[in-house]
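In the form predicted alone, a lone chain appears below as structure tokens.
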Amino acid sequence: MKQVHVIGAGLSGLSCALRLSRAGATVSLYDAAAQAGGRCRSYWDGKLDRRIDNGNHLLLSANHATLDYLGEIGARNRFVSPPQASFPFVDLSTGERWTISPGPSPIPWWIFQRDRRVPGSHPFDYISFLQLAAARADMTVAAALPKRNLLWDRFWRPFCTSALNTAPEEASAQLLWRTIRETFAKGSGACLPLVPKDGLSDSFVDPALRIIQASGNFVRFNHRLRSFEFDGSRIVTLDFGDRRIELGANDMVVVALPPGNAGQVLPGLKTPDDSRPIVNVHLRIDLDSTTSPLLPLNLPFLGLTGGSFDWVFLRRDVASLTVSAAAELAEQPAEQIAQQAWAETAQALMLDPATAHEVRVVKERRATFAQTPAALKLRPGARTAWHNLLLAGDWTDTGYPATIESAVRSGNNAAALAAEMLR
């Protein structure tokens, strides 16, 4: 029987296992943790007495691989989105509020409408995106967009940091351009934001697991891969410490682990080895008739500038803040981060600062690899030096930033190659 062993049950591993299962292969899915999802999951927090996500994620309608994945697992309706592409912001330093609303045409006529663009910006400020299109492979975003103006502070810097989890002074200009080319450059139809209604596990993980297991495949948690045994150009044994699995002659292996873990079990594998943290803060707010959060257009999120955090997401009585490329903030004590988070939340949502609340600070110290020009050269493809081993993960060379979309694309790529090799 043809079998594929998928190591890692994050979104890259889940999407790979799902596609292979659909193709008729027998799949064994392993994860070192007690649950699936990796960096995209939900859990019960005893302090908040609520189910929260370990991070915040915003999808766009241009994320076709992810939307197809959600369609396959029957979870497309578990997201909320506005009727049109809208991104509300507040500047915490001035109190000014606005909404960026791209128009339907790939030609950006919307920049000539004052109520659709960043206040104080000029339509011709937006033409600077063409400098990204012409950027060399070694250029950073800051080098490609040297002019510092209001649009830099209120659009380019927050967009780059959120999309690449890397500050524009070191982030790859070409990678940011690829993101813009697939989203804003195609008009509002590619920019519609989508947010999970009830959490990451409910939307991305649990439905996929049910389908994978219902097809007769094996899912094993608390199985940490210690090493491989090799015979020439093949993997012949999976070593999980207290359990060893001998591979059949036609068996395949897909390693869907973070880059550091993949490098530990695969000798000689070069991976992006520098990472950037993301800090998330979850606040359960004691809401009543006098403390109603202010969010425009009934959207569950709000962009933040002029403060410490990038975004605030609201799900019922839990506000979740996130900041990307958060190396400096991640070094601060959790109590200090919590105080700053509540101050910015109260201001952004126009809540009484005296409102009762509970706080949980979550630091993802190795959230993604640093998406610099040098690091992009280290992103490997799905194929490896071993004939029966493939790679998946948002850090592999998908041509997209290390996001949910990249993770799903990588899983799909590995599944397609594995299916072809098993024929």
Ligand SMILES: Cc1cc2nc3c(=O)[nH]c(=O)nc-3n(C[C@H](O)[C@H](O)[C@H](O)COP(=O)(O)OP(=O)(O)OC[C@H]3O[C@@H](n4cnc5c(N)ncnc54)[C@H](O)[C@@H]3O)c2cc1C
The other form holds:
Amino acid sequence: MKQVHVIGAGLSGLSCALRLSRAGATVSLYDAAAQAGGRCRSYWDGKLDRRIDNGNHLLLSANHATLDYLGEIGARNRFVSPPQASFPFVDLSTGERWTISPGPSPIPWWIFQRDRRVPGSHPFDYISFLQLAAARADMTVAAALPKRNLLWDRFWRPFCTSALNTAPEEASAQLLWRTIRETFAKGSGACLPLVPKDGLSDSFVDPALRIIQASGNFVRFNHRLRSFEFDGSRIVTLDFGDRRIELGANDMVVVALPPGNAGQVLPGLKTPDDSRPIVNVHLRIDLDSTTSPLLPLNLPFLGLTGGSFDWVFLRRDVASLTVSAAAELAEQPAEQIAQQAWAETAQALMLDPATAHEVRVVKERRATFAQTPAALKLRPGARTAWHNLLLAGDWTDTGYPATIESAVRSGNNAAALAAEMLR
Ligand SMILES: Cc1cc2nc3c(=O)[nH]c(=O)nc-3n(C[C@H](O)[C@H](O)[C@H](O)COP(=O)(O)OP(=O)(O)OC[C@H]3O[C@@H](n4cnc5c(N)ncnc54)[C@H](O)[C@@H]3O)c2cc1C
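What does the same protein look like in the form predicted in complex with this ligand, given that the last one was the form predicted alone?
Whole complex next, starting from this chain.
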């Protein structure tokens, strides 16, 4: 029987296992953790007495591979999406509030409408889109866009930091342009935000696992791959410490691990190892003692500028704040972060600061690799020097930023190659 062993049950491993299982292969999926989902997961938090996500995740309608994956696992209806592409913001230093609303046409006529563009910006400022498009491969976003104006503070910096989890001073300009080209440059149809209604595991993970298991495949948690045994250019054994699995002559392996872990089990593999953290703060708000928080346009999120946090998401009585590229904040003690988060939440959601609340701070120290021009050169393709081993993961060379879309694309690609090699 032809087997594919998929190591890592994050979204790259799940999408790979799903595709392979649909193609009729027998799949064994392993993860070191007690659950699937990796960097995109939910869990019960005893302090908040709520199921929370490790961090807020936002999709855009341009994420076609992810939307197809969600369609395949029957989870498209588990997302909230507004009828129009709108991104409400508040500047916490001035109290100003606005909404960015790209128009339907790829020609950005919307920048000529004062109420759709960044307040204080001039249509002429948006010429910077062309500067980004012309950036060289070695340029950072800050080098490609030298002008420091309101558009920089209120659009380019937050957009770059959120999309690439890397500050514009070091982020790749070409990678950011790729994101703009697939979203804003295609008009509002490509920029519709989608947010999970109930949580990441409910939306992205559990439905996929059910399908994979229902097809007779094995999913094994608490299985940390320690090393491989090689015979020339083939992998012959998977070593999980207390368990070893000998591979059959036609068996394939897909390594769907984060870059650091992949580098540990594959000697000589070069990976973009430098990473950037994302800090999330979840606040359970006592809604009996306060007026219900309201977000503009009934959207479940609000962009923040002029403070420490980038976004606040609201799901029932839990507000969750996010900061990307959060190296400095991640070094602060949780209590200090929690205080700052509550102050900004109360201001953004116009709540009485005396409202009772409980807080949980989650620091994801290696949220994604640092998406610098130098690191992009280290992204490997799916094929490796070993004949029966393929790579997947958001950090591999998909051409996309290290996001869910990249993870799903990498998993699909590894599955297609494995299926071809098994034939
Ligand atoms: C806080 C946060 C917010 C984010 N926000 C967004 C967002 O808004 N939009 C977006 O598109 N993306 C976002 N991302 C990025 C997105 O979560 C990732 O790109 C995606 O989940 C990566 O999937 P993956 O399968 O490549 O890797 P992972 O999810 O890291 O999966 C790898 C798996 O391998 C397992 N593993 C590790 N070592 C071993 C071993 N030796 N043996 C066996 N198993 C092992 C891990 O337990 C893990 O389950 C965010 C990430 C974080 C952390």
